[in-house]
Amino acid sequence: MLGICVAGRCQEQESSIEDAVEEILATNGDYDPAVLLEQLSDLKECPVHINYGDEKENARLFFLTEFQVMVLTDHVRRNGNVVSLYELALLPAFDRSTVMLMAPYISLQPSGGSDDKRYGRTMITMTASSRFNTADTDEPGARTLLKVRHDGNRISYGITAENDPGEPFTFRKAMGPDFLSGYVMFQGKGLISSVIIGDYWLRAGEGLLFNGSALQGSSLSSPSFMAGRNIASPYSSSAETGFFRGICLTATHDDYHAVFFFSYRLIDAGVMNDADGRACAVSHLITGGIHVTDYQRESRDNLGETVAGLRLSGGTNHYRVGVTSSATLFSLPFQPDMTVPDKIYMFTGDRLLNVAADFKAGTGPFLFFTEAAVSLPGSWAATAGIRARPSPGVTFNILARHLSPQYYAFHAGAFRTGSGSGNETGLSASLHVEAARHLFIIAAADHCRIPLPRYRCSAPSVVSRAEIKGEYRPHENLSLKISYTCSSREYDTGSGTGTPGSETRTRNQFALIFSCSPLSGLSLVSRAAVSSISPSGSQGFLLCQDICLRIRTVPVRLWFRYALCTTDDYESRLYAYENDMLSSFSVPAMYGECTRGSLMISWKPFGHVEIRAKYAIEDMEEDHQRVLKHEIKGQMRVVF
């Protein structure tokens, strides 16, 4: 029997996502969760109405595969409204892990209530936050964010405007805010199914060429290693990298799809000047999106990127085939510093051609997926995997990958260990088991070889990861989670002249999370985590208590957190996902002798208006002195 319970929405936590983000951040400092968490926040604000039986509506669940979207849509059309999550877990290509991932982002509202879909829905979200501390080490100023979004049956549009702390609001060489993004999307019912003008993101195949979502990029405990569904979607995140700006047209005929896209945008890059002081090349890209220091401002919008491409796909319910190609032209050539070991294989020149082919086959208990790609100049890459469900309580995944060091793709996002698009060969596997009634176990492992130097390692190296997770959920208001993760990487040792030595550093982390809801409207989450690093012997310990209270007599919710952390250094740092503003996220790194507390309140004075406020305080040790950090956030959202 497959047991599924959904914790109270009062917690407002996506447990599978938050666990993955915490672990990936601890083991991979290059990972940026911004786009992923904002995409999930948008889904939470506008849940997917699966009972509409609309394939486009279900396709908003960007982490589902094409097969899963088709199976879900066909089930609703044949059998009517879904009334329980138990139904979804028993569908072909679905399992408990996938359904639990979907749960916070779907609505089981009957298909009759479709007024929002017919007339559209508009959301306006305004957010302001400020951080300050006793040491005055942070950049002064406030972060402001404005999001306007309209989702209609035929026409949708959106605007995102953002300023990070210290970034001025100016119209000098800018459009008011430091970052301004927008789109208009038309959805048709004929041959032209959608047209996006403005900012958008793409995902194709298994991500060797395009993948704007990082969900399957690094997490070993994902329900599937498949990159999911082919998608061209409007971009509404405040992250300033990884998207396209131009036009994207999708044509559909029966089960065949064609996507044509063109993009031109300016991106941040470090510029090299000739003898006359004119820009002649770029050394590297800058992806932070912060423009506060002189260097950051000088690096802004220095490189023009033009991308044009085509995606063709088609098939049946049992197989899908796709081909993707793109040509990229840069306004200045890349000339990386070849004296640095980890840059000797980096992209050089000003133009790039990519071609990829992908294939998926199977439904129900067995799925096979693969993709191969080449880059000119450069080399090739390939990935292939299997997702199998031999019984309702067992699912396993296997994935093999080879990403040549000279394979180049600037918008790739395939399953891998590090950042970038190449320089990795590995094998991953995971097993999801319902070991007993209400007891679920996940075991996963990944081992890969990195043949050429990478950041902080000047020689070929090996990376290994392993995870074991257990969850006991006897009731929808009671659960206990235990997890153990282990990751090891090779790093350079010594800072003198000559060839550096190498050592393998291993990080072990154990975590326990207990959640319960003893009373209606009250939710408690307690967690403890321990980390240890070898061979340095550095250790860390974290205790965290979350309380969520919903006051039903008045439209108010309260979230409270108190956390204690002690670590020997930054290397043994620990992360704790924290409830935050809508369309925002908070995953603070805690290290040293640290205490953190936060209080957030949500008030809905009217049915279409929500106001949130948050105050967080953190007392920690930095550079052998105590630093008191404060954070204040405010937000108002209007939906009509």
Second form
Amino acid sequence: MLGICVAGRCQEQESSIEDAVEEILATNGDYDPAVLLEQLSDLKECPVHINYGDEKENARLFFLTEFQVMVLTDHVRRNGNVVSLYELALLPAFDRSTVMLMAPYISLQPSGGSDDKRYGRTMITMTASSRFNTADTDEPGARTLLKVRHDGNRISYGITAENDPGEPFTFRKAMGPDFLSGYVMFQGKGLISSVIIGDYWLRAGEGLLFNGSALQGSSLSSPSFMAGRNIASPYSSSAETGFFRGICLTATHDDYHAVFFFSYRLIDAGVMNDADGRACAVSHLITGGIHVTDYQRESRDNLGETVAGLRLSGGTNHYRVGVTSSATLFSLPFQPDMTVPDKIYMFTGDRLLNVAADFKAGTGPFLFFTEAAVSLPGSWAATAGIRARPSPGVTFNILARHLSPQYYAFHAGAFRTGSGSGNETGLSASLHVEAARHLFIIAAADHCRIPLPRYRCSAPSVVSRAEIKGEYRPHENLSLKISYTCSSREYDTGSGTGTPGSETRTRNQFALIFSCSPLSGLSLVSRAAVSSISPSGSQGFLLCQDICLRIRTVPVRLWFRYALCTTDDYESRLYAYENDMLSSFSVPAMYGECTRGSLMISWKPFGHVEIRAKYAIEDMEEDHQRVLKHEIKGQMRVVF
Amino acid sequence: MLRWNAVLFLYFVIAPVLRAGEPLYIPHGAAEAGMAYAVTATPGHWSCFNNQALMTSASGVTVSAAIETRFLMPALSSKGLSAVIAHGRVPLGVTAVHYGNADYYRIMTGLGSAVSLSGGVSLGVQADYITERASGDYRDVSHLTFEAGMVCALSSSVTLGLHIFNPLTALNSLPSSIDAGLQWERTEELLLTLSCSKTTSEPVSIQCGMSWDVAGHLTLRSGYMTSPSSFALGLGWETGPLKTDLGFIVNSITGVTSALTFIWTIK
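Complement to the form predicted on its own: the form predicted in complex with its partner chain:
So here's everything in the complex, that chain up top.
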């Protein structure tokens, strides 16, 4: 009935998420997949042992909802070990798409007899990478990343240290690396179920107030538009925004949970000075996390953000209710530039109070979820949806949302089309159908109205997206995926004085991915993509071949990629997810006349050590200017 | 086999000369609206007037009243009455629809029938009389035209439907339209539909719909059409001989179109 496999593939993470990321990046330049992809990468390396029947362990699959975690745990406790992914898809609240999403991140290793968790698991990852090119457009230097992580039964801790290219490693008024993050987590078995000191992220309800990992907002063809379960989790990503720094305490009694948190963090912001040259206000936040130019260094840590909050939730197997509240205090007031159209409704002031209430109900074939939130100062937002499974093999999702332009939440991550927390009213729906044996079809559409100006559009506008995807997987070593995506947005036209005109730009993209494994240890992925932009008429074409070779006699694995791309301009650029270092990701944008090749090797000299090296070369020509880029990466990981 | 060949021959001879514009016949039925009008192959009272061949799946006598308000503007509302009499081998359908207001209105009346051929194939045809009246100095016009449909059961669960409206564009200057659709009865409770339609001077529209019989008396529906790009939502409630359907079509630019239908079944 299903065509699910966990076998090694050319794409190290054989997941629909990577496909989705390529499409979203092509249509939404604001989207930053770093946190999500790093979290998934961590899960891939430490897969969830679902046969332990441990709810906390299963809850590490952060994209699952509370209902799904509960159903999965109950199934293992009642029926014993899961031996095949096939049986997971038959569980209530699960479907084939969800299981495909989980597949790379779970282990079916039988429970019992394992003492993996007795002493915990420590992982040290050191990565260095550098880029060289003939046009000097990239900052010289190397990116270095150190990640240390220990997961124990009661105590876990982690450190992340990162320097982007050009950022100095210094102890002068600094902690050494440019970005340093860490946490210690205590997990208890009594009333206090966890305490996190250091950096952490939160997800509550449907994400109108807090969601540090907006998986469900990443793709229209996600198995569900519901946010995952409520989470207070340590933060270990190298992305320098979107987390809290302080303490977070979770108390649990039966089905009732309370989360108390406090955070104080310095964040990058553009400041305005008074007549004496002292900072008196903030004009905007800076989220790139790069501190290389003078302006970037001056903007660093200019704003103090203090957040204190509380979440209470509880319910039964059939419904769950939660209330979330937070108070935010900034060290400087926000004073955005009101002469810019897309800034006129931005947050002003230095204090923000948020309150949200969420509700989920249903079992098996029908789930209803909703959340409403208000911000003071500001306005309100609400989102509601249904996930229905009217028959086996058919899943239907629908979600309606209204996010007022003046609704403010700085850590929101609800399902939506644009970025930010407000200024959107929309409706989305998707249908997942097992149309025939081995043939799976997903159709999805999203319409939203942006009532006030947004970036690059000075008038109310409309955004629409539609996706159709088909997958034929007759054998676990053979699959053919076809996708068509159409996305249209309105943008300003003309650069003169006066009110700009508006133009709807539509991007059509068709992609075909064929993957097979003709021999044991050898995997091939061929990819072709075409993009077309109207009304400019710009077009792009991409051909890409991936080869993955696992040599059984020596502990070596090789990945090779060769890609050819021709596009008329940057607008019709194409993306192709590329295998990369552990806990890292690469989704290069290809445009102009572009040829890209990469070779990556993984060597495991001992059971606990893995060494990776990657070399990529890219030859790109745009506007008669040719740029040759080289990329070198090296990594060592020790696990004990 | 001969009938099959005749049907296909007629279709392929007529189809190339067809032209397709805004359909004069505004599709009706809240159940149909809830599925974004992806009903070319889906049986239902008002579907019979979207594809006359579907009358062969009707039984008994059904009478219906329907109202649809485009973008919630009364001046753009249409009111319809219809009946399908399916007592004998040859069913009969009659419909009258009023669209507009006192200053401008259009009345469309139709009389149609259908016949079942062997091999799961049905054919239907309807004669339409269309009257258009406007206040002021504008000339009132009337047209006589026809529409036809075919339904073919491809398998026990998949049905194909084809429909053409006014293939006489060259003669009467009215726009014409062509629809082709599939219905997949995945289970007794769940219907999935897909349609493609082209109207003169309009872009091709693809519609898909879903109807889910949740609890015997309650039906939930949803759908999507590409042109104009809109979502559709609906529900139906059946109590004894009376069936009530409610449908909404949501367009992010023009707003919400609502539809309400009452269908009374007389045994």
